[in-house]
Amino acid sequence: MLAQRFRGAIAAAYPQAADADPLITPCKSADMGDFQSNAAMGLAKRVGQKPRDVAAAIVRHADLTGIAEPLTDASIAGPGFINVRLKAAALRDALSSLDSASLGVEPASPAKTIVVDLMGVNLAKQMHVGHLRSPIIGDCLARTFERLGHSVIRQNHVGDWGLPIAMVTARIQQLAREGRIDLAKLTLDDLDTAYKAAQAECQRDVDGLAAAKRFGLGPKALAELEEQVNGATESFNAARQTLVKLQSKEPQTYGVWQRIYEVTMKVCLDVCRMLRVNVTAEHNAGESSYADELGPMVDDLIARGIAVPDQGALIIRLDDPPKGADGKPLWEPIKEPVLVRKSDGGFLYATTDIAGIRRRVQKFGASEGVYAIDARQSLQMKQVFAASIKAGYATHPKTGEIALLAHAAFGAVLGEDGRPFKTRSGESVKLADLIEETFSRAAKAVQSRDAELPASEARAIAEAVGVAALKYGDLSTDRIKDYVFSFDRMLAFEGNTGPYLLYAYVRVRSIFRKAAERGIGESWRRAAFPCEQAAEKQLALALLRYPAAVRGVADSLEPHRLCQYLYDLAGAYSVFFDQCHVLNAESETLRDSRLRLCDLTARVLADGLSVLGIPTVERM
């Protein structure tokens, strides 16, 4: 509203600069006002006047009737800041509009179909700490889009096809034939062990054999190395034969593969449930599901001259992007081409990723695709996006517009020593173990605060606190940065942490339990909002920023913006609670007004935490 009024004032004072941004921001000091326009400094250069003179001209033309106190020369501060003090009535009206089921978050228009790639797991391998960030960040972005009314399709990219999977399938078959493993009792730990063993079996030490021959290391060394190379070659060939059987879905081999898939995905989905991440079996998109599409797709790329031969392989060049309707290149030139088929006829991860974009845009009708994938994959994502645009696969079949493809890249999880987070033995930490450890520590923290809680309630609260600690510890950091994983810091009930925000919500809700104990009804639902005291006003202003905070996450793909907003809101409420009596207010009218403000605060906190994927509890 203020921006609209100030745009009108600027246009009236300086028609030649009617497009100038009024630059409305909250005042840093409540003593100066509630908001300020910082437009005068930049505008002064365009119109050739002093900033304070420009500010004075804007003030003369500004009409803030019904919103703020009239502007005067005294409203101008410093080099040309224009301070605005809102009217209490205007705040009450704005809060009343916010106090609805939507909490002021208007549905996007038009609503879009958005695909969020929020997970990537590999068959037969344990999920580890490296899998922590993608589902947390991706699920938060998906929830944000859903909160804004978009149709969201989640995708869990499962590495379930190709030679490595054939290797472990062959080994599991062999172990089952020898009676060394029971398929019915197969665990992911069994598969993880078999995966590593299968890779080792197929790893041929060709370089070692060549060195032994070159340096004449003797018949014994030569015999051992030749035996290793021959054995590895035999295992490798067996794996290739198994891959052929998988591709033809030979019943016995395919049945073992399905069992490996079931065991792996059960653990994956169990971890998602523990994390309160909305990923289910329907969201799985295995590489196997693209197997029959890759050949025809590459043939299409060849036929249209998109993919060209290079030293026996097939590549798509990306260094000369076509221009869009606005005359600008459709992507920044990329000197490295993307390889879509190897010289031996094999396909690559990039080939599958391009097929994924084709499916998501052409079949699902996505207008946007967001990929929550770590920053190390940045080049490949740029290549895949550009290649898909060049091939026309990213062009929406109905609108003819190119889908917006975005890489929500993120950094690594570090230990408190600043190095990649590992166990003491140097291995990657299993994700399920990390979550259980967090829950266990959270349970001790909850018990230390209230030893009288029933065991079942204490467990539920501990899990909520643990989820809040894990997710908020991740999301509150600028996602592109690495962050240090610290149990003590993340589980603290003070400071900018998930448990602190849960406690802030519980603190607000406790007022209503106390009100009920005193026999206070719900007359507060019809009360006018209080906006007279400074703390009331600051809390009101904080609440009114909620819709913009949610939209800001969708626009920037940066969840830490919402985290910071919720922390600021909790801080504004804390100041209000300390300075303004609620149940012991001077009158019932003021009590009811403040109770309504408390209720709106609790609902915004709960809604914001829900967008982050953090469950709330009623007491701690």
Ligand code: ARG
The other form holds:
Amino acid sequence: MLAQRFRGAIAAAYPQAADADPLITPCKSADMGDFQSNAAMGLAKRVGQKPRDVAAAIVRHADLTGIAEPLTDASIAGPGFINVRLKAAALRDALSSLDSASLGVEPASPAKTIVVDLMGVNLAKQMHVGHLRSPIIGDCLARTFERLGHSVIRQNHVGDWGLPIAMVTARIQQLAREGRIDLAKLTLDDLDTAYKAAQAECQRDVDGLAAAKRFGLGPKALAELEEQVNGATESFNAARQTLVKLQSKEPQTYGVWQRIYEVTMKVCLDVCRMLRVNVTAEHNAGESSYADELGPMVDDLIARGIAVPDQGALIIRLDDPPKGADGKPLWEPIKEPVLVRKSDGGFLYATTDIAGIRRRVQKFGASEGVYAIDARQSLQMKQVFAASIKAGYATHPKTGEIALLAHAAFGAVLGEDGRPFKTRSGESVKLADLIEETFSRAAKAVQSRDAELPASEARAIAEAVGVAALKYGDLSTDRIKDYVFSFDRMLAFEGNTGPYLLYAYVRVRSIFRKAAERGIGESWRRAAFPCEQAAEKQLALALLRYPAAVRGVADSLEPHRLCQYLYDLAGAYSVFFDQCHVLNAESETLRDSRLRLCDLTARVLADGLSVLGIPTVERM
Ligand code: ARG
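Condition change, the form predicted alone to the form predicted together with the ligand:
Everything in the complex follows now, all chains and molecules, and the chain you saw is the first one.
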């Protein structure tokens, strides 16, 4: 509303600069006012006047009737900021309209179909702390889009195909044949071991031989190594044959692969359940699901001259983006071309991802694709996006518009020593164990604060606190940065942490329990919001920023903005609670208005936490 009024004032004062942004921001300090317009400084250059004179002209033309106190020369501060003080009645009205089921977060129009790529585990590899961020960030972004009324399709792009998977399949098959493992009792640890062994078997000796030749070792050593290499080549060839069998779904081999898939996905989906990440089997769209599409797709790319031969391989050049309708290149030129087929005919990681975009845009009708993937894959993502645009696969079949493709890249999780997170003995920690440890530490923390909690409730509370700790710990730092994993810091009940925010919610809710105990009814639901005291007003202003905070996450793909918002809101509530009596307010009218403010605060906190993927509890 303020922006609109200031735009009118600017247009009236300076018709030649009517398009200028009024630049409304909250005031840094409450003594200055509630909001300020910073437009005068920029306008001054444009219209060739002094900033304070420009501010004075805006003030003269501004009509803030019904929203704020009238502006005067005293409203102008510093180089030309214009400070605005809202009218209590206007704040009250704004809060009343926020106080609805939607909490002011209106459905985006038009609603879009957005694909969120998250998780993306690989078959036969144990899940460790490195797999924590993609589901947490991806699910939070998906929830944000859903909250805004978009239609979201989650996709778990499982690494379940290709030669490495064939290698481990071949090895498992062989171990089963020799009676050294029982397929029915297979674990992800067995698979992880087999995967590493299979890789080593195919690789090791090739490297050894190359080294032996380079160092000029004697003929005996060479012969020995050569024999080993032949062994390795044998494993390699076995893997190749297995891949062919997998491609034709030869029952025995395919059955083993399916078992490997099942064992890996069980762990993956268990982790999602523990973390309250909304990824289930229906979201799985592994690389195998694209296998049959790659050949025809690459043929199409060749036929249209998009993919071109290069030393026996097939590449797409990305250094020559055509210009779009707006005259801007369709992508930032990339000097490294993307390889879509190797000279041996094999397809690559990128080929499947291009097929992924084709399916997501052409078949699912997505107009946006967001990828929650490690920052180290950023070149790959840029290439895949550009190649898909070049191929026309990213062009929406109905609107003809190019889908918005974004890499929500994230940094690494480090140990307290600043190196990749490991146990004391240097092993990587299984993700499920890490989550379980967080839950049990959370249980201890909760128990030590309230020994009275019944055991049944204690477990649920510990899980909520644990989930809050892990997710908030992850989401509250700028996602592109690395962060240090620390149980103590994440689980602290004070400071900018998940447990602190959960606790803030619980504290607000506890007022209503006390109110019920005192026989206070629900008359507060019809009360007018209080906006007289400074602390009430600050809390009201914080609440009003909620819809923008949610939209901010969708626009920037940066969940930490919502974390910061919720932390500020909890802070504003704390100040309010310290300074204003609620149940013991001077009058019942005031008590009821404050109760209504408390209720709105609790609902915004719970809603914001649910967008982050954090469940709330009523006690802790
Ligand atoms: N499996 C991949 C990896 O471990 C991650 C997949 C991410 N998603 C994608 N569409 N590329 O690196």
